[in-house]
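Coming up is one lone chain in structure tokens, specifically the form predicted alone.
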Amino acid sequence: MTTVGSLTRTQLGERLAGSGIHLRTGHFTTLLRSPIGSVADGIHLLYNDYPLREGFADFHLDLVRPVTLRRWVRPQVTLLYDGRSMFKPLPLDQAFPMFEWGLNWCVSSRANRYLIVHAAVVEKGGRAAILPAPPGSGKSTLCAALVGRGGWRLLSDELTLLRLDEGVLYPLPRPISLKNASIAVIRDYVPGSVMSRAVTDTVKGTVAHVRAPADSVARASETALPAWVVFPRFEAGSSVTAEPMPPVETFMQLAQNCFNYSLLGAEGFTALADLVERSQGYRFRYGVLDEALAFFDSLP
């Protein structure tokens, strides 16, 4: 099987300037094509054991400099979906985040044959931790935590996908999106972790990327069944506690959550009914990353 590992970073390079690559992840196939330097070094450095495909693609997606007069002052990159610009540019040093962003955009408007949750995921002995929470809640932290130290695997860092016919939750792993303070805090709680260089003064504030597990990636075919529906929230200095809520709480927090609940109708209450039913609901807080992963240990 060829991976992005296969191609050295020059190799890299002139493909995505050239043909493209057709980057797979998870259940999806993206062709990828850009001349930018930064996207092929976050590519290179974040996606090494993903495989490569050829043929079809689920999505399209080019990142370019626009043709204006900004491509000589304060240069900035657009992201193409289908040929068409859908977002604004961005300044050219947040070209490697915009794919990110932009992939995101991708499956969580266009995947619909899942109920999509905006929350992290994780496994352990084939039982799944959704992890629902808004930005600056400390999802993405405590789950780099969890599966860089924790033993857990990653599913995913953003989009939690419920496959509506089966009930099983499909892996999207992909690198994990930090901002600001959680960047060191990371780096310093996970010192073996493989992390992009931080891009300054985005819409996010300060982000970077981290590597996800080689074995999640490898393992990206596996589903999980849902057990526990976490809502965390990092305190800082706080001890941990775990909180126990009602189904018809955690359903109604857990459809706020979703990108199609609406949009999927029947179908996305009855998939959605039946995750709750088989989970268990808690409003955890945290402030110590040991204390919130010995809680994640003793989940029954």
Second form
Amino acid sequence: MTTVGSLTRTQLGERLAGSGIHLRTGHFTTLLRSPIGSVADGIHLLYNDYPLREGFADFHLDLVRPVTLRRWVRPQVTLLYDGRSMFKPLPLDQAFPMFEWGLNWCVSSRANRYLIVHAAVVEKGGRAAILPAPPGSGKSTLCAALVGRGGWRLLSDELTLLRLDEGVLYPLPRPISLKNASIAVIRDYVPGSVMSRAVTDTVKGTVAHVRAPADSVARASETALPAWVVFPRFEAGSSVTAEPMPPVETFMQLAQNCFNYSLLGAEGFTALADLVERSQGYRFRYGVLDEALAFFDSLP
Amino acid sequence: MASSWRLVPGQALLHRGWDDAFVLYNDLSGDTHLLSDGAMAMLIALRDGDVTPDELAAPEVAELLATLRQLDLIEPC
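What about the form predicted together with its partner chain, after the form predicted alone?
Below: every chain and molecule of the assembly, starting with the one above.
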């Protein structure tokens, strides 16, 4: 199997600037093209273990510099989906984060064979913990700690994919997105982690991405069964509390965190209800990562 | 208040219940509602024709019926 790592940085850059690469992430293939050096740098650093395929691609993405007068004084990057610009251009320095956000958008708006929850999801022993949360709740920090030190497998940091006809969770292991203070927290807590250069002044503040563990990438076709739904909330200095949630509340809060629940209608309702019946929900507060990991180890 | 009610036609009452509380998918609006066991029991009774006009006219169910109507789950007939 050919992987991104089989190409040198120079070869990768040439491929991206030319015919592109067919990058396989989970069950999706993206044809990615870009002449921008920082995109090649990010792919080279963080997607080393990912397969390269040929032929069909689910998504076609180009990251290019728009041809405007501004390009000389304030260079920008535009993301093209199927050749069309779908988003406002961003400063050129944000090209690699824009790829990550763009690929998230592709999956969350197009992959409707799945109920898609805005949530991290990690697995141990075939059973998965889903961590839905709004931005700023400490979801990604907790996710990075669980897969970096806690022995959990990364299914996804951002998109939980519940297959409608099977009721199982499909992995989409990709780099973990950290923001602001979380970058230094994880750099210290998981010293061996491979992290991209921090990019400042994005709409999310300063962002950096952590490479997914190689084992999680290698096992990207192994599904998992939902077992827990943990709504995390980071509060500096607080001790761990985990309050069991009634199923109806777990259902309603999960539905609010879904990208396509309304679109899927009755099918989405049934899939979500089945997930809730198989899972125990918790309202979870933590302030210290060691204590948070101990809680996850204690899950029944 | 009407004394005869029925489910809005096309309402399949897709629901799931845990611990005396229910979630219900409204086929017509696409909304999901959180319902008590009493509300769910009323909907099922209306679907099954298992409730009499006298029971529907009782003052203690008037507020419940008004709420279910507001949610486009039932209508007078």
